[in-house]
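For reference, the chain that follows is the form predicted alone, supplied as structure tokens.
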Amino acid sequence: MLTWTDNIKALQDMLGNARRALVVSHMNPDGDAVGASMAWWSYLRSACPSMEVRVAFPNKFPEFLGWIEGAEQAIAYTDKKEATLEYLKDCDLVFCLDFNDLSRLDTLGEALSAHSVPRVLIDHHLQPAKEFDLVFSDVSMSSTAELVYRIVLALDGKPLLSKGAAEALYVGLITDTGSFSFGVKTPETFRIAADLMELGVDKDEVASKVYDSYSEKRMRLLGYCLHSKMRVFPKQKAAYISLSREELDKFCFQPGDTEGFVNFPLSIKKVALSALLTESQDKTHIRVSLRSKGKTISVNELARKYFNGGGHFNASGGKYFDSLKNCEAYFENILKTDF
């Protein structure tokens, strides 16, 4: 088994030989996954100056991530369909950020797998698929961009990351841990977060860009779940929001609206599971979001056994291939049968 110390060595070599590289990270990008991509593609166009690097997400990230440096040239393979095949057919390197298996990908997933480039995993989520050729992989690290961060230090690059991605991580940090109130597992999370604001970044600054840019809609949309979409279920200390494709357009839904909505069920008393059920805009699947709190319900468990899913002790997610209607009952009946 390779050491932290072999993946780094290994690491250098691939950098070394590579000319062309692809970042890539998960369907519907969140903070963790646009913060640690921007990040580590600011990172190697510095450290590998004759390397060309691009980010291809596979559909657009959230309007309010949008002023994260280099964010502006993230290719969404919704859009750039031909573009990204393109330029993917000729690189040498594939560096895939907060995620574990190529199917989180949905189809850019299926194109990555056509390819023999060299896959490079650099994630923090349980049980990796085995489709990569070198595996950065840390369930104790708080977010993929504090992973990224030890990667950078451990090939002395530090002096590398510009203010732009040093904000970028701080993106990633504050986003997988609600500010530092859950996934923060040892101390040096906080140290990563001073070493950040030691580089330039203003934390009050980026925490306002993140949290007080939603529009108008997006609160009401929130209003709407928490006053009309809640369903509470006390015996079985669970709840769940669903919303159709139909509720989110009436409040001109856009990506990233319902970022974190799955979470407020949670500050209920003595709710310990939290799901955010979802139409997709074609109306194929539902996508599910679950959380829990403490030590006693894994959502990662939840999700692989029933949601064709995974992710994280206390935070995962899915996706359920029917009606609406059918996945509340799925899911009433999981309730009534496992809690």
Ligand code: 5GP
Given for the second form:
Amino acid sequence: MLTWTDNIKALQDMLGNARRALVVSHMNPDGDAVGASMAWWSYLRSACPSMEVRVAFPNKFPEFLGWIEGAEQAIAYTDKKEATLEYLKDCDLVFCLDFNDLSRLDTLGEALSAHSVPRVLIDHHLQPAKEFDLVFSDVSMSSTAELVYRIVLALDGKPLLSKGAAEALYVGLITDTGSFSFGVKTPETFRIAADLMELGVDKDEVASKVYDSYSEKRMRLLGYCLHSKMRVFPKQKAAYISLSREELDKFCFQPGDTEGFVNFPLSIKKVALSALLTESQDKTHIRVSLRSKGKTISVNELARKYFNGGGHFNASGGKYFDSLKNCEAYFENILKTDF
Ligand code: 5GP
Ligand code: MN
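Can you now output the form predicted together with ligand 5GP? The one shown was the form predicted alone.
Full complex below, order starting with the chain above.
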């Protein structure tokens, strides 16, 4: 069993020998995926100047994260398959951030599986897969951003991070914890937030860039969901919202527009489990997002058992390969039998 110190030493050796690296994160990248990846990219560029580093996401990240330092240089694999594969050919290292299984990368994961480049996992999800060569996996971390901060600190003894990288990490921290209202498991998370402020983060400005960036259409889609689409099951203390492609199209859906919607039903006092079911663009499947509050319902278990997915105790996701109607019936049946 490798200790934290062994892992840091192994990482130092890997960084010393690598000439070209790729940083990847999960499909439909969220604030932690983009924040942690861009901060790690920024750190590697300054700490290992002779190493070439790029970041690739399986698909585009939402617009509200576009201001993060370096994000405009990140590759969306769906747009640049050939160039990414060409770059990957000569890579000596792949950093896998904020996911625990290559299947979370969609076709980018298949491309990585076809290469024998050493993979370093930096993540905070439960039950990581065995396909990584060096593993930093800690479920007590609020976010991958927090883990990246701790790794940077351990590598150098001080946080060698630019203001832009500190902002990126702060985005990961706030988006994965509902601005410190859940998922903070140790006081150290707050100390790290304080350190990030000392590195120049203006927390009000970052929060405003992240949260006050709705388009009018997105705001109206949220209103529609809460008014007309949220179904509440008081006996099961559950609620769900389902959205078809036609409904999403009506509100000119953009990637990231439904980010956070699944949390809203949990604001109802008697709701402890919430789901958002969205029909995929090609209508081949339904994306399922699950959230719970409190310490009794593991949506990680629920996602694994019923939706071929996973995640955290209180936040998880998965897929359902059938129509939206059938997914609704399937979910309602789970509520009846399991709750
Ligand atoms: P979201 O609902 O925001 O898409 O995802 C919530 C959490 O569940 C995230 O931490 C994410 O990594 C995880 N998650 C979402 N979808 C999947 C999935 O299909 N498989 C697995 N293993 N985890 C998922
Ligand atoms: Mn995360």
